[in-house]
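The data below hold one chain only, encoded as structure tokens and taken in the form predicted on its own.
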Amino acid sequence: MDKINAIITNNPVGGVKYASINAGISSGKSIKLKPLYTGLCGTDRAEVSGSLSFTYNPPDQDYIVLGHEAVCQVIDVGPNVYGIKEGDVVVPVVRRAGQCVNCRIGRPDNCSDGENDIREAGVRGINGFMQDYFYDDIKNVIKINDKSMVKVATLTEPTKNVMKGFDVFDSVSKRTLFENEDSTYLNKNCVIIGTGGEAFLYAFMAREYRMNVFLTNRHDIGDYKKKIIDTIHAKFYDYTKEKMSNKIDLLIDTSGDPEAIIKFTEQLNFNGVLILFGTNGKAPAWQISGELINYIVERNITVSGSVDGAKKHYLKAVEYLEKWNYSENSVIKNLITGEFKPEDIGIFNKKPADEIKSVIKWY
């Protein structure tokens, strides 16, 4: 069997490795893809460090192979192929369908069939896309015509986070008439909380919104970031020194801190919504207390949670995606801060400075 390298950990004990594995199969499986580019996030360091309990690896094996955010070029493709040929850029989706009514109607995102079934590459079950090459399904890829958004693309899981964390606030901001009184969101504050990749990019579809978009940190943030954030005429304030001086109206949380999260949840406004999407399982607990339950139910505020996406969110944040890269003097493509080799592993164990996303090149 041929060996190919990979970076790879124990899941959920953590640790990483950069090793050679025994290469894939293509198992009936249609095509065959070689990473370009691979995204790192705070799951995959999370993994790393032993932090999520519901990671788990692929069956018979004691490791996982890493990476959930790619963009691949495909190097091989099977008889009865259609649509997909060799040479064409795609990027492949995480996670695979279940057996749940939710997974058989092409909606694995919001899989019912519990935790231990779920099955997400790099995460659970499955091996990810940090490898030199592996097998997988037509159905499991979507196209990128325009081949120069290829490093921009690596973007394009996380951007389909956003779009599912959208999809979810106009659902639930129906309950009320969230809009003003002309059809429009101007004037509402969307507050984010975090100042990672994923906030940055909840901020770009927030200003699609037409709000006032505001990242937030407990700590200042470099001039590189501040510049960004300027240039998609957005605001940063560190919330330790500084306090809205209105209402929130849709707040986005990408820490998965609770402390963080209870003390903006008390400045939200009637019939604001909040959307949880960052995760922390070490994050220390924090209390919430009778008085912020009582906020919450008297002022008929929303609080939902939003895991990954459908295929049409891939579909939607490629869309945008290159909206992006053609406007706004291409700021989208100042998200990716840092390019490194497969060997560079030190990356999983300390993020380098001003770090929006890091990325690790392939070829």
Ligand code: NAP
Second form
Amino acid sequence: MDKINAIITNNPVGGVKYASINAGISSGKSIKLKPLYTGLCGTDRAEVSGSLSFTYNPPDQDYIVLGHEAVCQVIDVGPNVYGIKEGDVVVPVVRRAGQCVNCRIGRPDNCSDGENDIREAGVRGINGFMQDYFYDDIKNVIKINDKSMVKVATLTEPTKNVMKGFDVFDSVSKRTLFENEDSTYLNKNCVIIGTGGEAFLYAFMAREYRMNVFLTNRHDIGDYKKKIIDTIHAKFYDYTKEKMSNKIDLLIDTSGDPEAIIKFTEQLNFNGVLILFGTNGKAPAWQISGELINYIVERNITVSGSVDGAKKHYLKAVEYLEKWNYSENSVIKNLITGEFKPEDIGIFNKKPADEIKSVIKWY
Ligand code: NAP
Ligand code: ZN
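Since the one above is the form predicted on its own, can you give the form predicted in complex with this ligand too?
Full complex below, order starting with the chain above.
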């Protein structure tokens, strides 16, 4: 059996190693893929620290290959496979459909039996993408046509979450008239809690709606992040020092912190929408008052969770990343704040200062 190098953990116990493992075999899977870049996110770090109880290794393995954000090159194509050739660049999807009705209609992101049904590369039950090569089915990849996009395309997976988040916003905001009387979203206020990778991608997209975009955190942020925020005409404020004077129309949380979420929900406008996206099972509990319930009810405020995204959201992510790659001096590239080698496994234990997105280069 061929040996390859991979970054592995043991779910749900944790730990991280750059180790030699048995290479996968094609077993009917149609394409062979070599990662070019893989991205790191909080989920990888939470797996390594052993704090995600819902994660598990593939059957018959005492480890799982990490990584669910990747851009890969096609290095071999099986027989009778059309529409893809050697040398093509693709992004593999994370979540693999199960048997429930949502999975069967192509929406594993809305799986109705998550615990038992779906599998997720690098997280639950199937190996991830941080390995020298692997095999996959053509139906699980999204082609990147513009090869100048290779590195930026590492952001496709986190961006697809944002496309789903806005899809949810589009649906739920229809229950009342959310737009202005001139049919636009101009000057609606969108506040994003958090200043990490997903928060920045949400900011890029909120701007496409022409809303006033604010990112906020409970501390100040460095000049590097501030410069990007300034370039995209968004604003940052430290909410321990300042408060929005206007009501918030769309609130997006990427912190998962109940205290912050409750504080901001009290500032939502009539017919406002709150998208809950961040998750932090370790955040302390925080009480919700009867007054706040009244506030939400009386204003027809909608609170919606949003997880993952479907293949259509990956396609939309690629479209917008292409657009952003060619506008504003390609400031989207600045979201990639660090490039590491596969052996630099220390980055799984410690987030570099001012990190937005760290990537690992595999070639
Ligand atoms: P991240 O870089 O860790 O971002 C989280 C951000 O929230 C950080 O900027 C953090 O600030 C900030 N934060 C934490 N507590 C806060 C508070 N009380 N007030 C204000 N800001 C606070 O992670 P990410 O990759 O961008 O992901 C964002 C969140 O979404 C994570 O919770 C992740 O688990 C979750 N997620 C959800 C989905 C989904 O499908 N729903 C998919 C991927 C990720 P500091 O670090 O500066 O303190
Ligand atoms: Zn399902």
